[in-house]
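For reference, the chain that follows is the form predicted alone, supplied as structure tokens.
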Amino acid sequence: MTVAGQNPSFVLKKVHEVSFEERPIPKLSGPRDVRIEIKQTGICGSDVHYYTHGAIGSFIVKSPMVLGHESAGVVAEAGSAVTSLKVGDRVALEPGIPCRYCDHCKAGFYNLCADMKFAATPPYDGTLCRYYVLPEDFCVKLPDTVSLEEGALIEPLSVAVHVSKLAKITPGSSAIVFGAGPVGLLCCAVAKAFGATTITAVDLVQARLDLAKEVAATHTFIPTRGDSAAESAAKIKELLGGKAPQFAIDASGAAASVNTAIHVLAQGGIYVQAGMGASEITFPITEFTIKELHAHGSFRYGPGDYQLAVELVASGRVDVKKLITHRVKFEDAEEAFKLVVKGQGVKILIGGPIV
């Protein structure tokens, strides 16, 4: 199958339902902004549950969005007040345009802003095209040595970077993780690179925690089906030879592990949710409060995180290539969103439309 036209889209059309389509080519629409030619977009778990369900809580697909979020490419046109970017510059796409204005905004929160468009976020189109137009300033530039695969993984990574900063991690430290998927498997490699040097991954698959340990983590985990949170806690504690972890990043929504995260914390330690579940569970209360634990939510990134994740990875301190199992071409995209439905891959990567 051949793709043709000027901007080739993926879209979406309702649930199980997807088609090439062509899309007029974006326009600048300040100044500042850029288009740019999309090379490489990963999968993430937000399109596949698009894809499957057409809707994440109140985001309802209603009409055709083109899916894809996870991005890399070169610019292709700059504005004629951009500064920090030039045609042929690589970048990675920060894909979420705050509205700049609103207290969160210039609170610094920009990733709270209730008026964030957002990239295959109804109603807004993302970035399975091949041109994509955004602010110079929401686009990082690649340094030579990372490559445009590597610059798809930037965004995952950022959530991971921002988990990691909301948990405080420090030198020295212990950190568990549960969810060895991709955002579980990052918080593994930044946990380690801001300086973790216990660090527990758990899951169900053992070749998930296989990974995590060429990834990043010192010990892993595979809960035992029956057991209480209490009980998968005490044996945490045991394969850490008595020791609580002083951090902990759920990166799973499973009830089962925010459970277990709560009761395997050391007093005074800091909780962070990462990954979406239930949009209610049962919570053991009386445990975090005695233990005086603290807790954070965590929503995309903000200011600084896309920049540290690539330097991380230019410095080599985290390899955000390990994750990645397949690469299809852009005519293949459909393929490639039915292998993550099926269980199978990390990271699968989808090539740009072929000029």
Second form
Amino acid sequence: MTVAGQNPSFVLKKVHEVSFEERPIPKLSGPRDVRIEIKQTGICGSDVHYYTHGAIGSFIVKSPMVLGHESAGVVAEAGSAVTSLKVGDRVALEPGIPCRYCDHCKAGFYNLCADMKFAATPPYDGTLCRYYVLPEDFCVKLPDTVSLEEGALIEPLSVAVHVSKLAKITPGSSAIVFGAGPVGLLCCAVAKAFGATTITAVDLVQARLDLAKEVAATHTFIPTRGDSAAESAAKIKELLGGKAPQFAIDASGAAASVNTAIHVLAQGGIYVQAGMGASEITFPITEFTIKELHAHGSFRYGPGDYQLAVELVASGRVDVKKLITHRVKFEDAEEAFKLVVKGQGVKILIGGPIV
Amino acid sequence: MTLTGENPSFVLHKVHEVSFEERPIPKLSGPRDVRIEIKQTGICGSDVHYYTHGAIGSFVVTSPMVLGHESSGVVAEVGSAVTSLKVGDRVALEPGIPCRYCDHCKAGFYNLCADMKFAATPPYDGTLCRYYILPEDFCVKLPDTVSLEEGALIEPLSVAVHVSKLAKITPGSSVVVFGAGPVGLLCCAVAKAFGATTITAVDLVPARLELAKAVAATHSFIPTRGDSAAESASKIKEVLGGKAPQFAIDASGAAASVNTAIHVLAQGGTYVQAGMGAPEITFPITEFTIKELVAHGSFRYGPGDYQLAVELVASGRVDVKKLITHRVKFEEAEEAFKLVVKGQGVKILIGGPTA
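Pass me the form predicted together with its partner chain as well; I've looked at the form predicted alone already.
Zooming out: every chain and molecule, the one shown earlier first.
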């Protein structure tokens, strides 16, 4: 799979059926494009969900699709109008190309573009291949001090940045994050970088909470199965010396977490929904109303998020290396997926075909 | 019941049991207080709910309580430090006294004060009596062109103002309001005053929608029983020529309305929950998340809302008179409650003991 001049790609055919294929080397679509040689790709819950279910909501895999979207690589070719990058530059890839013409794109919300071409969301191929083409403005150059491995974490870190900017986390505040998977851990880290001084991580798995504390959490909590949301919330407040947090982020998608978050928030507090789980859940709407809470749905990332993520890593404010638990070779890509399906590891990196 | 020197009051003893009592004439509690002689009181769902259920959530009527909180009157006495009002001034009453010392009060959110003394919320007496005491800054003077009847509508209008300010309704926008009771109708009116140019009222009762159109609505919609929220939402979009609204307000508390609102909103849209119904409902959280909606809980009213409400009426931007359907004398107060219980009328005014 390391034959020069080819573009070996890791393809999902249908549920649990993957294979390596040679795909044509993609061409630049215009003078502002760059072609990147992929060096590292992390995988996330959505990649694995397509592997195990073949669909997420209305996005259904109908024809073979290259997986992966959390990548870093080296510029291999630059279009004639490219000014910010040159061949050999190491970059983090922001793998979604919006249309740039619609109202959302022009108003600063390109993540909501109806014609978004997002890597590894059907029908668009992903980045688990050798070469990928993006416009130059959707690549962020990595400073020399930031490795390609760290570059592959920029995508999930940008999700956490987007969440934290929506929340408008303020210095000295108390934030609670439900779910200590990669996104939850990075939300803890970004909350700290934004100045929060009390950061509570909530999860059912002690090992994840231990990592959360290493990363940024000042407090951790494991809910007791069978406790109501109000009961869990009361226990969390006790843990926090009676002080309800001003910010709550759900990075789990679990109904119990969403409910506990609404119950634990201080009056006037802010809630951000990042995680995705069941599409309809029971929700404590009266509690939400009488406490005058504010809730934001968060979807992917938008203008400035990737740049800020790279800055947080480059400046040492966020250490993403702590999340990398496994590294596999490109040829062993399916192993990485199986590890995630088994619930193992935190962030697993798959090397590019030519590392 | 019109004996001078007395304070006849309309008291709830327990569910469905009301009576008139003579209560002592209340005294000023400090030099910044005024004593108001109540002239008009509207009644709302919450008053009636105490009448029929004896409680709302954790607020339980455990001893006899004077009902009513939507009042206007004439200043009868002023404290020694009162500067903005004099005896004889006609005022709208903002019937909740916050503590002024806590964090919420100082940060501009006195509606969230934990020690709020709110009229006709147990254990505090309401305004269906002859005299009521308030600090001068919780009374808004009515211009000569605004009647005492309109003054009694300032309270629900302030609820609508608070909702619309939370939503940040913008000029030229499209708003959907679910529920065409008094608050919903006033939300339509305020949305229009704030510049919205497409206002869709949703209700099950055609007569209410007729009034909504007379007040401010440009479109109306009756959901079909049995349609899912997504189905109702697409029918509403059809009514609106395919354009999803940017703002949605629920003034019904009904789960179906909340769900339809989330489905009908444009991406990045804003939702405000004003109505109160079942404390827990099914909620379409994934739809909320992928559209990056923003939701706000709205509770009563806060700084500047009453003043703005009076300004909207005084300037002719909002005509509240259209909502007044019945007028009863103080002695017939219970009839007013029974009318609301039967679902009749929109806003029923009860005259003061000395009308």
